[in-house]
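Here we start with a single chain on its own, the form predicted on its own, put down as structure tokens.
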Amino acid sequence: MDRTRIAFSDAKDTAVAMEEIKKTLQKDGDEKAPKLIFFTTDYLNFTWFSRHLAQAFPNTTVIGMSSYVVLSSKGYNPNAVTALAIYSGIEIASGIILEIDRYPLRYKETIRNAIDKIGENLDNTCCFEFTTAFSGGEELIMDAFKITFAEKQIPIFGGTAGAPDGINASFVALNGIVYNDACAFVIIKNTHGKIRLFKENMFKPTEHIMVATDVDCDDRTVYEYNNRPAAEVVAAALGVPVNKLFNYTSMHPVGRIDGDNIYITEHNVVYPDGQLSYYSRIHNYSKLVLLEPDDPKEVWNRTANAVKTKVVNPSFSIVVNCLSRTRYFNEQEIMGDFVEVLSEYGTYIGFSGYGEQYEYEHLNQTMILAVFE
């Protein structure tokens, strides 16, 4: 029996796709059910697949999220379903956090109970979480995990669920129950080796450093950089008129500077009065750098070299690729090249959504890669 299996189907008939998934994951019969199935599929068929996967594997933790594009080592497609089944070498505990845009810390006991289920030895343990989009609650969720984990030092990674353009809703699910305003999580202990997390940034810093001098953190809005209207400062740095700034923002996000780390924050709206809103929070008096595109293939090579250096024998990987990156790769006709690079990280499953979470930070336009030995 393999430790993991990947199933993938882009069949238009959901019943046919489900049979293809089951055939792969139940290839040796039902005598050994997977411990964990993580699945991702398109928004429109998510509820159907969630229910039927849970029914097909009643003794398995089945957890998933809707995706803008489904990714796996078996293929990629915006209208497909893929599932990673893990049969051995892990210990897991899962849960759901509600009220994500108000008070997710109310569910700290859910998180604590999951930690207790894993036990005292948390070596080679991580938390994989994913949340529904459009509530603006990602930072609150990260705070809830950070406070509850306290001194446990459990690495955390995940993403915000995706949906097709024009649909302002997304889903997560746990054991057949679907949620549209929640965070699903699973704590995974790898008993076969280490878990390594990598963050890939396809932008590089410019010379333009800014300090956020007037912000609304909760609303993810910056009124001023360097005591001037935010849009004026960014437009001047790019050498474009303010009324044309929005045309340049997708390829020039800002990076929150934290020591040697840069956490990308993507522009959302340029307002006529000079305010800028974002897809993740910027705190008052934080230092930021304006970013510009790097060469994607050089970035991919740097990530691949880092993985090869730190993980000698990868077993499987989980990929969180920002929706904006996916769009850009499709526009540049390099999505196939990107998927080919991902195959270097072993058997993998991935999804594309509206944000990424890494080291208790919510960020944008980033790839998060979790590699399990």
Contents of the next structure:
Amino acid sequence: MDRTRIAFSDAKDTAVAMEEIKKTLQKDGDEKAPKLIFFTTDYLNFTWFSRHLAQAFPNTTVIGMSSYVVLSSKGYNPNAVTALAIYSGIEIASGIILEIDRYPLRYKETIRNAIDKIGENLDNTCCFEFTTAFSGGEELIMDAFKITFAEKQIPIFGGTAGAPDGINASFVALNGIVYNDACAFVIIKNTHGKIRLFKENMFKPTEHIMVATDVDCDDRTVYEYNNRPAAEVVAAALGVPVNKLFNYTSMHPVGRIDGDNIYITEHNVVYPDGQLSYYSRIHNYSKLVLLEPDDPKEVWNRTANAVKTKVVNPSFSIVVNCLSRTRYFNEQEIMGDFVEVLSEYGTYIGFSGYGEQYEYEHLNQTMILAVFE
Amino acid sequence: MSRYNDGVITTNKNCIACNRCVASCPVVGTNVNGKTEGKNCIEVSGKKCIECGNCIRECSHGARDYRDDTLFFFKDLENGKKISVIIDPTFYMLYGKTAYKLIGYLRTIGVDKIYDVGIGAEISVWAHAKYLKEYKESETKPKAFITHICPAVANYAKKCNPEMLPYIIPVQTPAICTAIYVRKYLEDTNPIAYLGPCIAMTDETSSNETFKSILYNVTIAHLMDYLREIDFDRYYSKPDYKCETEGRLICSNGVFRRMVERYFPSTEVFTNFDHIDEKMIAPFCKQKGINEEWEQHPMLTEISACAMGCLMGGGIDAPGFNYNKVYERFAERSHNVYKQLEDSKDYKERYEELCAKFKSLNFFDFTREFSENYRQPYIVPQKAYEAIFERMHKDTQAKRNINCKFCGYPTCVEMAKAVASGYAKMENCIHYLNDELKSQVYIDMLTGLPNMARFIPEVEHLLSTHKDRSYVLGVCNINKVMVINRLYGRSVGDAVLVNFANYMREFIGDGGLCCRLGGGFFGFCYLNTSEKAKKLKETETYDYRHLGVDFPVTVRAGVYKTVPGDEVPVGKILDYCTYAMTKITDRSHNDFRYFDDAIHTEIILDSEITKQMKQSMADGEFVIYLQPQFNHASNKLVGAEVLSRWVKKDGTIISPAIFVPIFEKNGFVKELDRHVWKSAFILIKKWMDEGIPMVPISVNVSRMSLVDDEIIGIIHRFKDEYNIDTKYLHFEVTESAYMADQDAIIERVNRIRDMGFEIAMDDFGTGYSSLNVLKDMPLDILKLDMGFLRGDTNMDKGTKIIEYIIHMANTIGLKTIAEGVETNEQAEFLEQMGCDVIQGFLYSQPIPAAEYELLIKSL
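Given the form predicted on its own above, what does the protein look like in the form predicted in complex with the partner chain?
The next block holds the full complex; its first chain is the one shown before.
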């Protein structure tokens, strides 16, 4: 029996789509239920599919988030449903964290119970999580995991759910229960080998380094860079007037520098008084670099080469591709090329939402990839 | 003001950011450093403030205000509203009999009924005791034990420590109990005002959890301020419901606990804290299984935010607080109350009495829920701490653990966390300011780069900790900085320097170092890589048109590559780089020159010559030689040029071609000139005295000797001292000396000429000659260099030029001497052209003075 199966349907009728999914995941009359199903679908149909998948697979942990676009090795479409079923080679434990906008740490028992279920040996283990959008709590969730995992330091991989433009809500689900303000997680131990994590930046650093000198961490706002109004500094670096800065910010995010790593932080609002808000937190006196677009195809190739080098025998992959990237690829009409590169990662399911979580960092405008050996 | 100051307690413009509020506040992040109208201040985050009033008590600048409902209270009274007032026991303790006068006045302005909060205190005690006795603990809901008498403590739990909330006994405060009792049981339907010392009551009154029983929080301080013009002596009244029992004492910390204690066996533990301290509270609130150290807690713990309890509340009239009087009143009342309470009953009997007293009350009327609005604080990542500590110069563990609390935070780590979160500024740390000031000594103020004093030790450290690597060190200079300053102004020149400094920073990158040495000079050090080497060569010029500089700006650099294990001191390497840099003469594009063996040899020679020159001069190693000059036609000796030679004791002769350029660089050439002139004067004097037939001899004057008037004094002195016939001594000035400051030089040369000496222009034709020089200079002789006749190219042109120069010189009355004549053909030609005198190897090389003397003796 296959270790994994990927099902995809873009049928407009949800019942038809569900049947196609079931047919694929329950192929050949095979009665062995998958241990875990990752799924994603568009915002409108998410609740329906969550419930029906859970009903169809009552003995399976079913976890998912709503996506801006549904991606899988079987196809992609903004209005579709896809599910990746894993039948063997994993041990799992899952849970839900609530109050994500202010106190996810309250649910540390839930996380601890999940770790205890996996057992003492946490080699080749990773925590996958999906968080609903617009709570501003991704960093708090990362902190909750960090504190709870303590010295165990299980890697974190996840995404913030997505929704179509103009909708300020999103969903995650676990075992048929849908939440619009929660984090659903599943800790997975890969008994067949390692779980390798990769990050892909489609931006490269410019020469403009800035230091945040007045911030509000709670509000993810920077008031000053280099002791000057933040918007002025960024506008001057880009050579544009401040009142036109908003036209340039989406393609010029900032990168938090950590050694050789750059974690992308996307601009949110440019305020008239010069403050800039972001989609992830910036600490005071963090060094940031203004970023500019890199060549997407070169970037994709670099990632693909890195994966090929590090993962000799990939089994399946999970992709989280930022909504902003998806939007950009669509505008540039290279989404098809991107999906083609993704197909190099074998069987995969892809999510596209408002953020990515990787190495306990909340990122924006990034693609992260988990490849299971 | 700005993005803070949005809660009950606010900062006003008296704030000078002294940090005392930060130190006194139990909640990190409540007091936030900011700026208002350019002035540093500390603002209050309403989200985090628990309204305990500690900061108001601490502030000695009157910089904290708070809002309450005093103005609304008086306005509504003025509008005819009937309001009932409940008065906190604190009021009576603070004002004694004056309190009744005030009550009398309040009645005259429309206050209807007046009640003592002591009544509600006793109800609250009963409710607390009942809860403790009757509550059945469950798995999910532990038994609470912390009193709820202080709204600030409840705020603290709600906003900062939600784990504490289940342990706060869910009973209303004495004030709220009073209001509920008044409304429900005494059926007073008037809106109720609470007169007391508590700022936190402002939010408490508007909370659904207190059923909005109290409409106005009137603090004592604001009330007394509002009524400061009133003479109360005319008024007097007592409350409608006065408390004469223990309830009137609860304004002091510990009394409430004592009141509840009476209903429990003495073996039970009752405690009280008079301030909020997380370290004290936390152990009690650990749930079983999480912290095994504490499985028990007291029966009851009374916690008040204010030391001494409500008597020191944030809303009291602090300047009017008279400790002695307050203590007297408290002692007197306490004595009276406890005298009445003395009995022989045991705790059970007392509890029965208490329950009987309040049997008509429904316990659940006086209970409440607590809602929570806690926000989990962020973990500040270690890299954020490191970034801040680095900026604060806290580069050792000791510096990170000073923990002086001057900044308001208990530890340096807490301070760094506050800085990372945006609550605090680094400038609050005096140690940072101290170190920053010290570091400014090592920073160039214009560019922000380190200066040399810091650069050298840092490079030394870098090289010593990476001995296996090769680094590139260099010194570079922006060409024509002075021209830029002159043409465009200093501000543009400075802008160029700043821009270049920024470029240097980025070019060098994180692993390297750079500094400003002064003027347009910069030093740098980076790891020797091929990318950097390529980048160094790539940039031809720098475009600063955006700064207003119209021409391309260029840089020249001297560069040194270290080898692994290189032991040359960094200061020396910079000297080498500077030396190498000076070799670059082309300023039209960026250029760099590596310090190599040839330059090294040159430096060594330079150094050796410079080391020896003074002593050698003193030892008489500098001797004069003379090169005879002849009239070719007559073959007669007609003169000689005096030249210096360095003849060392061991017989080695160092050519002037080696030492003269070095002396010109280090200024010793002036000494040499003086020595040669003196030697010439002495020689002529000797020959005159001995009656030896003489011909004129000429001495050279270097450029350096002509820069000031000292030369005039020296020659004058020699003339007076040796009293020679001036016609026998000529002074040769090189053509290039006239290029700078012509007027001053002309004037000096004229003065030498006026003394009677003839002047020759030496090396005419070697440089870029200016015919104006011939016109304006006081000259008698023109010495031609034979460069025109050397080489294989353009010989015809060269001979023509010589011809016309000689003709021109003759026409304007100048004698001509041709120097460097080596062949008879040259001599013949020159003679034909009318050149008067020939000097060169054709006739004689320079000879020692003794040999020359023999020559002229033979004339």
